[in-house]
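Next comes just one chain, in structure tokens: the form predicted on its own.
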Amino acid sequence: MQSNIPNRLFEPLTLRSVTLRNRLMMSPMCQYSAEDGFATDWHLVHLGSRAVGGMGLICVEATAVSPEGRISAEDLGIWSDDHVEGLRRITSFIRQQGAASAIQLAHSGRKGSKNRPWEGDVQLQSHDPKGWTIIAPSALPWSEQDPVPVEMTVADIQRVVHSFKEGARRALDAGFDILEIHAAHGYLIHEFLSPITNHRNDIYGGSFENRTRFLMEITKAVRKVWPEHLPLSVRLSVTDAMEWKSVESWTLDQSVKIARLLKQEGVDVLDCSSGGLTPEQRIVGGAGYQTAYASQIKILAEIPTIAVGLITDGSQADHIIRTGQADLVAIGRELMRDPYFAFHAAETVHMVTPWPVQYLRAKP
């Protein structure tokens, strides 16, 4: 039986000036289908169909702020003004369907220069026709078999900060409603956060303050061009999942601490994931296995959160929202399997949500 607890799955959510029609978000998922960073018809249909399918927020995949910031050569990019037009076509269609759009700005760091998953998902050497020189806070490879990244200079760091700022400016021009900074999953910003991958002895390494400096500088730079009335999100790996090993790593306590600081700098919501930094991580998967991170960050840092990770049915998603564990539920692979997840979720929790008029004659 439905309770009277607010924040149900199909109630609107307002973040600054943006009101989402429900609490369902399409999680950013790489499609490895761009051409020189440009969005293609695949992206329009892939993202647009989920907006047609009733999701409240559609988040575009990790979009590289510079060419070397891509994971693969086929990743989306936003390092050129020329990329804006194709992205604007997508945001316009999403808006026409009643959904809001977000984009995740990213830099791959030491995990870049890979071929696509269906081509082997391995890192390519810089001399490979589809490879490039990768950069990181320290010259530590993902594994012994992978290329050693070039340790970034302070000038390199400032260049990347500027790239995020310019990416945010272009995202605004492209018509996005929400911006997300990707600081998770072992990519460049996460590499700075964690002492496992950050062995620097300058102002960007060592202490918590120094290791978080890069993210804080990016956040401040982005907020200078991302308007006050539009929401800003950060995706965090709340833990490195290395608690089993006697090494200093990024933990929940540090995530709570950085969440509080990010909130002060104008971040409105934390997208709570985990891991991705090292092949030695130990993560036990299962239904909603990361939801507790969203709940703990929400309570301890007093900031709205997004729950993600093996959330596969409407009643599960509804439970997360109705019990106050998170403010948004991000659906990933299940949404690949079912573009109309939102409609089916509504039926599961006995809610009425309007189907597109073009599909009414096919409604069950």
Ligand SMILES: Cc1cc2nc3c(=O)[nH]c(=O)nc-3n(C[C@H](O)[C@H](O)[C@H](O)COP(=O)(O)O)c2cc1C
Given for the second form:
Amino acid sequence: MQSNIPNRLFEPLTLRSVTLRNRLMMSPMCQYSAEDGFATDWHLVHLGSRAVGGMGLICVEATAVSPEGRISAEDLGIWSDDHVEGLRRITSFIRQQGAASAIQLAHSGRKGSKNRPWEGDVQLQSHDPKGWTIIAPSALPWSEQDPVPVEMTVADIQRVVHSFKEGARRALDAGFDILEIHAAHGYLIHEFLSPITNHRNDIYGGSFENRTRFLMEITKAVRKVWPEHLPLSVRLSVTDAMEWKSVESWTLDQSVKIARLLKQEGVDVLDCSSGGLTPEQRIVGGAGYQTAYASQIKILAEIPTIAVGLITDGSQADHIIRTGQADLVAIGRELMRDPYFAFHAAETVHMVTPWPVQYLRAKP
Ligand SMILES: Cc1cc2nc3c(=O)[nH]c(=O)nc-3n(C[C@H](O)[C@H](O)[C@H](O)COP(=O)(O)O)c2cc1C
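Since the structure above is the form predicted on its own, I would like to see how the form predicted together with the named molecule looks, so please show that one next.
Below, the chain from earlier opens the complete complex, with every other chain and molecule after it.
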């Protein structure tokens, strides 16, 4: 029976066998600081400090399931068993701090082969020493200046589905509690979902059923190796933010439909973001600008959701949870500014959250 007592930010959340100590998640954020896909000390400290700082769930950045699925050459990777050890060090530290860990499995699609944001943030041609051949559902570049991706064959599609499955198996080995499939922000899976980037006329393009086939196949493959007792999340761009233009695009109603189907395949939570597919998108950013997507998906698809996007203070985050708009709140940039966001949020909403024993003498 559902309780009428509202949940609060610093109350636990149980998904399958995993109980999070509170409703605050560190949003996945690429650090462009890996070496050949291997996690470095930067990752341990960056992620570990937010676990020390009281977050409930720490989600590791977009981690490429194959080398060409990276955004930059310095992205994290999970395409080899050798990558597991460095990730295990991170999950083990996070667990010791009382937080849970998630990893976001990703493939960059047509948005890969870039240099780092602080090196220009531009796409590199395949002949560039740090570039490679990018792949996508259709041979459509991000913009006229950018490299044209190679249209994937059905064999390519099956290979990538298998890479996600292998990535999930390795994530389990590395000790993650939750797995997230990155189907948002204009990367490969999203490129299949949207009619803007998917012009295929085989069974992977055209109808809703065909455009969603790739994501459904990945989800089923991942669920086969990701155990029953552990939660699975999918991050969606709930809309392409192209409603302003009279073109077929990916929209909220399709996200609701896919959310229902994903739920049937054992997905436990939907991480609700938006956009990233095309430079023509129109998004009006402001405090909590994507929270309505989380509440709509939660109500209409009856699945737990994560709200994300310009959630920057404790009372705002607590309000989202108390009003039942989402089950978890993901914090991105604010957490880079303030690794102790969770402690400050607890103070703001007058709730108690445990501090690391090493820091007790500093507690207000
Ligand atoms: C530096 C940076 C890296 C990011 N990398 C990822 C990523 O790896 N995967 C992802 O799904 N979103 C990524 N995002 C988006 C964030 O997870 C988040 O959705 C977005 O920043 C909005 O939340 P915020 O307003 O709290 O920052 C990134 C954002 C930033 C600023």
